[in-house]
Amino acid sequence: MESKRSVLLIYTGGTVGMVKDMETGHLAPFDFNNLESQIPEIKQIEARVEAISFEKPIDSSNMDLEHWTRLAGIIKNNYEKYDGFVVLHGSDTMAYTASALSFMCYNLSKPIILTGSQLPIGVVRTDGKENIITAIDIASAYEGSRPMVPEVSIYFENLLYRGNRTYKYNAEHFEAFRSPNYPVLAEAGVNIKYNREYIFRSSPEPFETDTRMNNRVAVLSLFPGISEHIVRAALTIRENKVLIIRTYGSGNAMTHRWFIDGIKNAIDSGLLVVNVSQCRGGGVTQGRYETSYELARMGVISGGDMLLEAAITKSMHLLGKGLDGSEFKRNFQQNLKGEITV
């Protein structure tokens, strides 16, 4: 008889792990070593589930590079012991963490699924139980020795998304995430339907992590009437390496001389300028209109159909590897982990 698959549940913090303290009446993190007390249905899953928590669980608003490094380290240290991983995470920055993990993990051949909830697990109407149960089910799903989804993904409200193609779009509804530029990897109904043709599979080389991340990255979102001094300040931030400009539509921006000259001078001074659309669906096509032609001509790097979350974490990853100039541009525009359509 085939032995059960094993899944490591990693609790970082967030709404999903909160229950009401019987003494104070306030919500507080519960002990995930007693997971079955909150989700007795886990006993029915055909997988062995063990749990580990951050020593100090955090609100996902406080997630940073140090926590990403810690999370990648937990996965690396336990990689050979488990068949899959489920990361419980606050939903607000979940897409950033999923994207960062996708770049930090090399030759990934096991599922890493992030999930959470909009309502605490200790609330009667919580969406957390179903999200956790199905995430564990998917993380332990194999065909023989082959995992169904060997990539970093997000499971929320019946849908499994590629992690670095996802963003949070709704703070009220249980359907909190969307992936506008890439199909879902799986849909959970009566059965779980896997969209196999869209699932990313890495090299069969040994698993490694690269946790070098450099956060010298800034974001400038354009809007009609933006002042010259704001743009100039963003372009001349001391010691900043990458400026991601959120432009209009397919990568368009104003053609005022002060704007064009400011970007050109910044690029000539060594700043890496990336163009990402404010539109969540579609992407940047520099040169399609006159308003983006100048950007392409000056060497602004097109983000294609990458989402902002992926553009930020990918920039941090490439800077962390020491890439600069043409090497950064070449790697940024390559499809490394399924994050961009090329």
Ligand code: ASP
Contents of the next structure:
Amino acid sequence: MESKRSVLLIYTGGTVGMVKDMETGHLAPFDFNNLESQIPEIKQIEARVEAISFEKPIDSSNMDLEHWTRLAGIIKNNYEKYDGFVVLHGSDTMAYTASALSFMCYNLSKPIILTGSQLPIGVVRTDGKENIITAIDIASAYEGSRPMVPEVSIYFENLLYRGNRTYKYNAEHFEAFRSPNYPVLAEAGVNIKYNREYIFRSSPEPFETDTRMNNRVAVLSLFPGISEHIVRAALTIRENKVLIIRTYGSGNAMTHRWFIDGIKNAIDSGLLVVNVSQCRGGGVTQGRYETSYELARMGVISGGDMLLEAAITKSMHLLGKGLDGSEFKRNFQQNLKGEITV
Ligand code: ASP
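Can you give me the structure for the form predicted together with the named molecule, which would complement the form predicted alone we have just seen?
Now the full complex is given, and it begins with the chain already shown.
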């Protein structure tokens, strides 16, 4: 008989791991050494589950490059010991962490699934139990020696998404995530239905991480009437390397002379300017309209159908690797981890 698959549960913080402290009545992280007392159903899962927790669990609004590095390190150090990984994470910045991890991990051959919940595990109507149990189920799902989903993904409310294709779109619904530009990887109903044609194959190469990240990245969101001063300030931040401009529709921006000249000067002085649309579905096609033609001509880098979360973390990753100029541009527009349609 095949031995049981093993899953490492990594608790970073967020609502999911909270229970009511009996003395104070406040919500506080529960002790992960007593995982089974909170989720007795874990005992019935076909996999062996072990858990570790960040020493100080955090609300995911406090996630930082250092936490991503720590997380990638935990996975790397335990990679050979487990068949899959489930990362419990606050939903607020989960899409950023999933994107960052996807760029940091090379040659994946095991599932890394992020999940969390809108309601704490210690609340009767929690969505956390189902999310955790099914995420463990998927993380330990193998067909012979092949894992079903060797990717960095997010599981939330019955759906499994490619992590770097997601954003959090709802602060109220249990179904909190969307992946507008890539199909779901799996759907959990009575059975778990895997959409195999959209899932990466395992890499035969040895697993590696590259956790170098550089946060000299800024985002400028356009809106009608935005002031010249604000735009100029964003284009001339001395410490900055990449400016992501959130444009309209298929990548359009105003054609005012001061705007075009400002971008041109910034690019000439070495700033990498990236075009990502404010529309979450679809993407940037520079040159379709007059209002984006100029941007393309000046060397603004198209983000294609990448989401902002993926564009920010990809920029950090490429800068972290020391890429600049045309090397950055070439890599940024390439499909590295399934984050962009090319
Ligand atoms: N603020 C919480 C967090 O992101 C919300 C959640 O856990 O879903 O950590």
